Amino acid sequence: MRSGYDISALLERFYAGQVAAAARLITILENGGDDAEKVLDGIFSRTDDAYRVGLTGPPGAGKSSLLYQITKRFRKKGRKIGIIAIDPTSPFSGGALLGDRIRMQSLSEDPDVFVRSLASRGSLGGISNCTDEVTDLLDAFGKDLILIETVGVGQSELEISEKAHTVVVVLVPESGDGIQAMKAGLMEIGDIFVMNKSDHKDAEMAAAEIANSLRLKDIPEGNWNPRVILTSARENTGIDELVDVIEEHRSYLEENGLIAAKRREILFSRVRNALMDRIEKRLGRSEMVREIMKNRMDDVYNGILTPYALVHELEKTVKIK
């Protein structure tokens, strides 16, 4: 079946810096189908360039307002920025909830900045499905530093540390964010942690508490040590402070040689990823799979049958092993 895309066209006018080129191919890479696998064959070799940011952490704690001013002091440093603004999904629509955001729109008018809302489509992880592929194209479309902020679920945030060579986690004092991120396993993904609203009493506090966390944690010598910095997107403080921070971590990967390491990394996890999708594909279309599960389910239920022995019946149905 014809998609009617004519993929060499628009990579052509996607080289040339064409915005509508650009956004036509991440439709299709949203898409997914042989038209994605397409376009990123296509734009793979040009890829590696950007610096890639995640901005993740609980919903509320003011991520979107602090991009917004992290996106405005980069630009003066003349950075070419992607923003990938992951929202949750419309349980109806099956599109991005926030997809509007008013808040990006004035730096959608600057030209050297490309915003892109994403939906989360039930990923589990805070992030669309193919983020990767989104990160992908902005680097090939020529942006050297690249932001994403996830949709903010709280314990399932973790993915974005396999997508992003710094990780902030932006968290606010009033609602303990502290403890909870010690329970989601963000103290373990963060680079750097942002304590937002500081202009809230018991900010300090809050700060206070996450660092001593992180000194409680058992950090090899000549590795990076996470750094806890006080900021208020509304009051527009401590912005300058957090950039600096950001563009340090990315001066100790490169002086570490970790920067390779770390692409490695990525491109291990979106192989691993993209595998694991043919094959919940495969399983979802295949008709015996469905004949055994509807058979055989009854098994399960009556005590029969484990439910692993059933997975290792369906396992050598499929081939797996």
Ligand SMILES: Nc1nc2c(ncn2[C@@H]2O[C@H](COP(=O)(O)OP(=O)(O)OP(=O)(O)O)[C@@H](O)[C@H]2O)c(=O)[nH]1
Given for the second form:
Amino acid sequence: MRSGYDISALLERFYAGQVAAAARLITILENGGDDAEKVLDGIFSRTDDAYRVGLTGPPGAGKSSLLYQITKRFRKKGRKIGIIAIDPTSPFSGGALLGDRIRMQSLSEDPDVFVRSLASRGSLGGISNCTDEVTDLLDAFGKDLILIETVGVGQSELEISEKAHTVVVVLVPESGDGIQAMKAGLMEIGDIFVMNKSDHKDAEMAAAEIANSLRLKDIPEGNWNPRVILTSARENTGIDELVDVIEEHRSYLEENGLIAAKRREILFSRVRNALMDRIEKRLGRSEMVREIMKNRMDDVYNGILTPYALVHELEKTVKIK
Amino acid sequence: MPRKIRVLVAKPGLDGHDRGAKVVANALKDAGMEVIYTGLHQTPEMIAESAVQEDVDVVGLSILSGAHMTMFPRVMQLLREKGAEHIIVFGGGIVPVEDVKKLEDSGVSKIFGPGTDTRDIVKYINSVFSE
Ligand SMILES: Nc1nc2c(ncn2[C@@H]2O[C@H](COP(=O)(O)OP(=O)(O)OP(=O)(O)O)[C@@H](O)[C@H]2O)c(=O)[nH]1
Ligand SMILES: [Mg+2]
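What's the form predicted in complex with this ligand like, now that we've got the form predicted alone?
Everything in the complex follows now, all chains and molecules, and the chain you saw is the first one.
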């Protein structure tokens, strides 16, 4: 495939507002390596003011349909919008079917909306390793609001709370989502809970269940109280309220100086994740690690050495850099 | 690790059957590609803009409605205007032989007839990017 990118030329076209250049830079970020770092170093000083909203929830809950509806509302308010829609990479083929655009078709006619589908690639969960980087890029491209869709498939979706100012958890009445959500820890990360498909029966009851379990949480005075909203993306109901509550949560963060704190938190987790990534790669490639493992695994196998004793040994010998 | 091949699969036009397009999309995914599936009733503008935003290498259009002689040239023209003339465009569906020739002469990289084995489509795309 194409390689040998002229990054400074691309950045120039990017700053001139060329969509194709932005799209190519995202590809470079996705592919990682030195080129990706060059891109990030180039744009970093221009990032930080876009507001980030994460939508997560089980497959098929209506996240993309809701994204479409809220995007239309925010466009009426004049916001420029970037959408990142992440779907899982197949662990078998390494391929991915990215189908979120189906629900957002007409958005591609609006020059102030940029939609990018990402496959989760190397990362295990519902989120791509380069989500932060792509968010930054759309931020530097002049988007005011970045909406990130991830499939809630396990524990991994909790990562979205390290990337977004406001986390919207999307659930549906059927299939006991409420209980699943509590198990998966979604109840901890949601600032807003949406019971979508409220055109189906039992939606109100399911929403009440969520509200009840939220009431059991001990939320300190003055903190944000998670909200529960009924929507139907199909019938276009409850969307105005959802948009209002997103704005309300943003105001809450702003008035309490929490935006800056969130920014710090986001950057902290990025540095940490990038570092862990490096360490992992370095250890994986290290000859010394391979040698020691090869020589000592027999001892572990034969019960002479415990797994942890071997780890200690490795820690002592291996230098990270 | 080599870069992933990204493909946009769309079903332009008014008819409401996208089975063929979905079968192809799935086959490409199973072959390790990242497939952006945009669904039914796409206009050339939507297709070209989506292809650019997604920075795909390939666009595959499934056509049944007989609008191929306007659809393909329009999509290719829009891609050029958007600075994405490097994107390879292929098609699938019922296209008369003389039109296949015309389209392939005008820059459409390949037209696959109905009943094409999806493995041949995979093979074709891989061969384009293999050098
Ligand atoms: N009845 C009803 N159907 C809905 C509603 N919202 C979405 N759907 C339908 O639910 C299906 C899934 O919608 P999506 O928006 O693709 O859901 P998603 O959560 O983005 O799905 P994934 O990205 O695949 O996890 C589609 O067939 C939608 O038309 C709703 O409010 N009511
Ligand atoms: Mg979706």
